[in-house]
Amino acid sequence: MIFAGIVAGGIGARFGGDIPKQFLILEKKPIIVHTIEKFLLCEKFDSICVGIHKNWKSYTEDIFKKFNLNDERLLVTSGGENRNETIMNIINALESKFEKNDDNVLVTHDVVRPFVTLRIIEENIKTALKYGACDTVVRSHDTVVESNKEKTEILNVPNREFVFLGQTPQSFNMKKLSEFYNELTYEEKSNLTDACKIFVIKGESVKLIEGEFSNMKITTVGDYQIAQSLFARHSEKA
């Protein structure tokens, strides 16, 4: 089976404000609604599970009702203390409702990336089914520098030809993702930046999917302003 896991467990601490940023309005709809609508367009999903902070679970369900997101595939569960624990909670919710299978695939995505395209989603599904793991990336047009521990000097300048910027979706064989994560030490879990690193630590191949620069993550107030401009420009063309 093919599942989507929408990671929405954060409370927007870096953004500020009274509500998590996934509930901010873009073109008359909350960001979370725009993102979910993109995934509902893909008929290949057996279920789309949203991992939301426990304090905002009821609010999310009310939002879905308000905007007529009544697709029977949509499922809401409580998130975890961090990104990867939210993904594990999503897996647990899906496995409690659907039959476990060695070939099940989970397409994970940041709730605050509302500009993801159907092409990116479907390529993630295809690649994860074939290879077991993939990451959506774009090439870095800027030089990337690695600093020392004090963040005061350049330690290394990687060859830009082999440097990519990670986005989402990130997609995996669900059984392997769960097993690999549970095998990690506490220290390894503490140092995780995203789910792909789980496979890298285990020596597993992670294939690259070509993303799009428009598939931006709304993290800061500046990002939100850019997203508003992009939606406004799209509305003008329409």
The other form holds:
There are 2 protein chains.
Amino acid sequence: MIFAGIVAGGIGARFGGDIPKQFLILEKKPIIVHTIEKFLLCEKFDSICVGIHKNWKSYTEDIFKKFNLNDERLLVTSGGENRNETIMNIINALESKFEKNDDNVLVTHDVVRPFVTLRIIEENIKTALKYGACDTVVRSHDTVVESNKEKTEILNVPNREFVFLGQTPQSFNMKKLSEFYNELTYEEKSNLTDACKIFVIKGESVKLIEGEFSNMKITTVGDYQIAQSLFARHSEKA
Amino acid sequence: MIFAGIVAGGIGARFGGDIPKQFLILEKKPIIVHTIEKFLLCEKFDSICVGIHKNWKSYTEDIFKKFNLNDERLLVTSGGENRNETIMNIINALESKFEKNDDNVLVTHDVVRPFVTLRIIEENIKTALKYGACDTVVRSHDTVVESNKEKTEILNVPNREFVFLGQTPQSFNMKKLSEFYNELTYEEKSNLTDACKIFVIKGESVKLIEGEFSNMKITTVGDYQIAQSLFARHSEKA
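Now show the form predicted in complex with a further copy of the same chain, given that the preceding structure was the form predicted alone.
Then the entire complex follows, led off by the chain already shown.
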């Protein structure tokens, strides 16, 4: 079976303000609604499970009612203490409702990337089914620089030809992701903020999928302004 | 003495169209005019030298007349075959006009980053004077991923805490930059597209300066649209 896991466990600490950023309005709808609508468009999903911070779960359910997100494939579960814990809660919620299967695939996606395209989602599904794991990336326009531990000087400038910026979706064979994560020590769990890295350190291949520059993450007030402009431009064209 | 080198040697191949991207209009002025106006604001510069592709040199001089860029500190010289060659042409142009000095500093900047701030420029000058080299960087919102040679799989996911995206200005002790560059082999010259990396491989410290997310590089049509939106938003607020 094919599942989507929408990662929305944060409370928007980086953004400031009283409301997690996924609830901010873009063109008359909260960001979370735009993102979920994109996933509902893809008929391949058996279920789309949103992992949301427990304090915002009932608010989210109200939003879904208000914006007519009443597709029976849509589930809501509580988020965990960090990104990977939220993904594990999503897996548990799905496995308690659907049959476990060695071939199940989970397409994980940041709730604050509403501009994801159906092309990107479908390539993720296909690649995770075939290879077990994939990451959506774009080339970096800017040179990437690694700093020393004090973050005061350049330590290394990796060859730009092989440097990419990770977006989401990140998609995985669900059984492997769950097994690999549970094999990690407490310390490894704290350090591995990126689920793809779990596969990498286990020596498993993670294929690259070409993302889009417009598939941006809305993390700061500046990003939100750019996102509003992007939507405004789309509307002008339509 | 303190110099600025505006790197504008490209012909906009990545952008498409018939005109290098620095001549596209943002809010009634070509991008190049916005960028140069930012540098003219800083009184610490003894000269600001623009390295432009030879086919566009007289066009650039016409643009400067049209937009009243008649500050006598402004020089125009021909660009080279790549970014570093353009910087070397700028250094030659400056050294043929001004006295050579061990302490001269060159603040190099991409012509297509018109949103640079005076704060960033002044921190560059101060840091290059004190330490010999610095790079303007921002944290990466996105996880950075290094691919295998075939660019099909993830090879490494560097620890995000120490990963930054390089912007410009990049600023240098002019004598050292020139000496280090001339010591490189032909092959090293072809591979070292980033001037800071020349200092890094010579074992010289390159300090980090905090940039701004808005100090974006206008490389693609999408970037140009975002830049137009950023300007529109600034105007609304004003």
